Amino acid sequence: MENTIKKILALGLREESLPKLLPLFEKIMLPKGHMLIKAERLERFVYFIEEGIARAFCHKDGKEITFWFGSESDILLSYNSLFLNKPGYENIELLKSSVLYKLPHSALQNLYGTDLEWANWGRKLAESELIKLEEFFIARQFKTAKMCYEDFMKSSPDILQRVQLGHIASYLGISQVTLSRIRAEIK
């Protein structure tokens, strides 16, 4: 439980307010290739990756378009569902075997209701995560290929490491041939 919970003190949180929390987490292992969250619908958890890696993606064409990767610590939650109660975009898929912490959305949103801390800690959360979204967003609209895989190598280089080079190169929006040149004009 260490990483998840180095994760919710990482946004301000004090170490006071996690009993509130804790007893509400229910501990699952999943396996490789698990289906964690599926598009067009209503998620009603919200995890936390204590070990393993995950991807998050949509459909287009035929094709799986990756749009985020997680790691120990990160969060996973469909934001329509969490937020909107709308059955969500994206599909998660863990990449590895994972051990997960689950907590229900009711639960957490009436954390939210009750105690202004936790309230606050959701916050920061939805910014962090906004924060995340519009450095991704200017990078693929101002930044080349290669120098997207290169901040791509600076501030991931654990799911470099991890993940499959076609998940890579989808996720920066170009080829698994584009993704071969910039790798050996890089070495």
Second form
2 protein chains.
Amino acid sequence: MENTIKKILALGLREESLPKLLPLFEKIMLPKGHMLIKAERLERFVYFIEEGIARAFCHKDGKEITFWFGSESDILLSYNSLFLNKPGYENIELLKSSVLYKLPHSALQNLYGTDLEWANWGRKLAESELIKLEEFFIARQFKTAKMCYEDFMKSSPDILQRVQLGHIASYLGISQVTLSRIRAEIK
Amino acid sequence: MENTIKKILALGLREESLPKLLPLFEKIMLPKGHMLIKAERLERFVYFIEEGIARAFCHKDGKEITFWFGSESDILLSYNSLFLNKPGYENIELLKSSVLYKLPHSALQNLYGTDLEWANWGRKLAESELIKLEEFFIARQFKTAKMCYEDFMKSSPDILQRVQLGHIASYLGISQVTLSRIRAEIK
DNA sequence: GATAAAATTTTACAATTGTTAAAAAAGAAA
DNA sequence: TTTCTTTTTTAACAATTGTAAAATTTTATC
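Switch from the form predicted on its own, shown above, to the form predicted in complex with the DNA and output its structure.
Now the full complex is given, and it begins with the chain already shown.
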């Protein structure tokens, strides 16, 4: 569970605190296409991606919008379910067959309520995601579709390789036709 | 300090825990146009807006991008400074003369490191901002400029009234000319 | 109230992007 | 391989949006 532990420690936890959580993990392997999390349902688990790739999407005005990609060392969860205990808008599907570590919300929430170090770990998790999202949001303001794609090529070359282009276009907020045009032009 | 306390309690703090923080607040009044936080500097304070309105902006490719508005009951801070202890990209200016409560980062950080309830308060602060930003981000994917403006009218009518249109156009990621066209059309 | 400064709207034109539909290419299954 | 399905690209056209510059309106200052 190398990638999973790397992720946990990167958020500033001391190694000595790991044993409080690790025994609660369940290792699971799931095939490509599996829907891990579905919208409008209260989800009861978070998943650490040990190996594999996933995307989160929701439905808006009949369209499917991809708003997140995760791969090795990322955590996969429904914000609404974990943070607010209510059903969310998130659908999360595996794009490749994957190895995950599964953890009940209740395990995290118990630690948050009783252990100062884990409460601060949870704080740093949310803070780091917040900064990442804000930077992505700002980076995209006033960019042309071409610039957005070039940024994506630089920041996420691995995802570009592993994910189909329709999902990437959706993630970038552009039509697939526009993405194709840009790719033809860049070559 | 009604609005400030309302904000703190809304994140799930028990009233009995307030005295640990309140004495450390300093009340300040500042005029319109005051730059509270400047980019490329390590900021040492967070501010609770008791009364007034502010915007955060950064510079990107020579352009000024407004990416946040805050008013009564919002907290005003540099994510990079508070979360990562490093200079940020955020500039924050007051758009009206304002009444604020000023708090040193060190006060919050001490509480996070010693008090379970406050550590969880900090976690919830980041989590709630994260959900808000993600929803805003998703809401904007594939929307026309007109839809973005209509959403903004609904969700932030007070800010629309109090902030000049150039800043709102920037926040929505559209040019001011486009915003003017939309407003002419809607009437 | 008069004047200057700042913010907003309008105009004209060019560039980017979306939509629909069809063609081509790539991948999966028999 | 051959066939079927899915994904990606291309084409044609329409709609949206940006840019630059000028005109108008609003706000601030004397």
